[in-house]
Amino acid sequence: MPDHFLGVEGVSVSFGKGEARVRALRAVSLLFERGTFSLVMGPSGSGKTTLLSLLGCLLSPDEGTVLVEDVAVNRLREVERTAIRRKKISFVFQAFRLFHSLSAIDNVALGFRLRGGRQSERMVMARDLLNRFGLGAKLHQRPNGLSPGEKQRVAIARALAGNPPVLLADEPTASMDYQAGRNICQILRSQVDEGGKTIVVVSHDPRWREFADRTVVLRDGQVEQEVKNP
């Protein structure tokens, strides 16, 4: 029995009206099995973001069903697929979306209170999760005081705030070196491995494969192709 975990049955959807509508997918079927990390590649265009926007109750297709823990999210209410949204999947940006007026630690400490951990936790918990990243010494640091790589691992601390089940990632290492691009693939791939959770990573980045446990190829909104990795 296939696991409906986390995907997407027969999803369509198009943006636009007339001649200046662009179909972003085409009856498009992928699910995600619970502990699993997945690698999403393709072209510009070819819908990549449009799918992780669906698999993060962001957006409802035109057609098919969007499910999350064997739920179809999008024949329910908009309250209810916030509800999921908050505290079942957290998100990784290639912009990190950091407060800039926050510190590391408070940046980390806000992701616990938006998933409705304790107020007398959340600092204890986000000095806990940086120092696991290696950011003992950066707990008071503003975001312009960081890195691009300590920047990302900020991000990540505090996407896992509240320990959500779903990871979903857009190009996190577009703007990195070679060697803190990799790191941010190995804590990812621990975060399957030791965590459990079910990581979908939209990317172009090829560092991405070696970590990941299948690679889908979407071309002009369609799978193209899907490779369990060795």
Second form
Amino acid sequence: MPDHFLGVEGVSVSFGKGEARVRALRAVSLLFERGTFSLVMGPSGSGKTTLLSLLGCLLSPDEGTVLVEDVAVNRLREVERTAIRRKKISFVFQAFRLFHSLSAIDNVALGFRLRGGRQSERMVMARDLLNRFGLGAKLHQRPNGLSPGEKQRVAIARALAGNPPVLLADEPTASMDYQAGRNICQILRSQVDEGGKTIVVVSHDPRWREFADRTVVLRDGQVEQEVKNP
Amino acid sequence: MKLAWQNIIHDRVRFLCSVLGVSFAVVLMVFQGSLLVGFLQAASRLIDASDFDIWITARGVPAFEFGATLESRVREIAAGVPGVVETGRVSMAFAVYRKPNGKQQIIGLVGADPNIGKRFPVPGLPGLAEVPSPDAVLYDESNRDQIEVTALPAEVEINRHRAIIERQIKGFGSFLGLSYLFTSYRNAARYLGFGPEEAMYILLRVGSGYSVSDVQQSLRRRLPEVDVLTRQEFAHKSRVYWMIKTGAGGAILTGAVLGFLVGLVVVSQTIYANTMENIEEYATLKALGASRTFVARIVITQALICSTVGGILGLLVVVPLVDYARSLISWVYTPWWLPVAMVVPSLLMCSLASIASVRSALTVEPGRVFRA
Ligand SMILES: Nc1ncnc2c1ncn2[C@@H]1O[C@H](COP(=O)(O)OP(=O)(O)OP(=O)(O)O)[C@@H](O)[C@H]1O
Ligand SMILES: [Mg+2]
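Alright, leaving the form predicted on its own aside, put up the form predicted in complex with its partner chain.
So here's everything in the complex, that chain up top.
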């Protein structure tokens, strides 16, 4: 019996009205099993980010159902969806979206704070996470002083703070060089293997195939192809 | 809350600009307000300084400065009205003043009976007891440069009559840009060439047990050809005249109103822009599951810090500034309530702007976080 942990069923999303109307997703159904690593690919404008926004409770579909831990989240009110995001879902963005005035450790501590971490423990846990990602020497750097790869590791640490089960990433390696990107891939893979996380990565970068359990290809708002990686 | 503080500390330049914006607004509002309040006060200062209840003026006199003479019988009739227990006379007219050095100038000459009021500048009042002659002439210290007397007493001429300036007084600076001289009614009537019983303003005191408005009504019936006003009414009329009917007053009023509005706009704009600066981070916070109160608290903390620091800085700047202005323009006046009255709407605008910013920060669509 398939695990309905995370997924969409028959969702359609369109933006704009009349002439300018864009159908970003058309009747898409996709399930993501617990503890798996999925890669979503497809040409620009194919609806990848839209799909991720649905899974992340940031957007409601015009039609269809969005499931997070078997709950149809698209019927919930905004407050409830915020609570789901807080408890279950974390994000990694192409543009990092770190808080510019906070140091690396404070950024991660804020992640703990948002997920209800106790004040006394936040800094310790933030330090641990950053140490694990090889940022022990840069704890008190502000984002400005970090390389793209380092920023993304801080962002991943912030996303993992408080241990949410789902991690959604949109082009997380697009703005970094080969080695830094590979490093990010490895970190996320280990989160699935060791942490049992469910990860969905959207990327144009074929290198991710090597790390993902499955690849979904979208085209024109529909699933074109779904392949299990060996 | 750390985020709020860190934003401020990290973006110091931006914070400084916001603080300067808010303090500029406070300075502008309080300063323009002081001009307005001071001008209004100066416009009726001599009327307010009398302690009589009713002023009788020639028909249609718009302000203290523009009196016309009344017939002598007005005073007699008024004195006979039940309830009137005392009468006094005040005159105000422009006259030619000849300085000790021979230069001539137009001045406003105010003459009053000695009973007119303890605060009214008249020689021979108890407070000015050391002035020997009841016919002495007084001037305000703010007009020293125009009066140009080097030592007191000084012999001068007013309308070609010999006069002795004996004293410098305080607090009766004129806002007309020309100096006032104060003397006894008798003396002023002589300089101005009034007949013995002609008067310009007749002031009446109403006895206890009588209502001022009743007495005013019976005076109006007896004296239909003149204006019978309570002190407050005449003061109000004078202020309205100077404020509305003259270019200078209009300019000051417009300045104050504009200063107030511009101040409010600057405050709210500053606070709002401050929030918009970080709107992307609020979107991130929301995407990460921050509650509405969490985001709102950060926005409001920043707005509060900014407006408090800006407001205090503004007040610290405006107090010496108004003091300095007073040394140039004697009638500028900041009553204690003015800064309060300006700070309250500023805080209100700050709050409104914060609420607007909070709304924007809260309605920012978290979905935008994926747009690079
Ligand atoms: N907020 C929006 N308003 C209007 N149109 C939108 C919005 N978001 C997405 N679209 C449109 O929906 C379609 C799908 O967008 P989406 O961002 O999901 O594509 P994508 O696969 O992520 O593309 P890319 O690889 O360029 O990031 C596009 O045509 C896009 O222009
Ligand atoms: Mg995209």
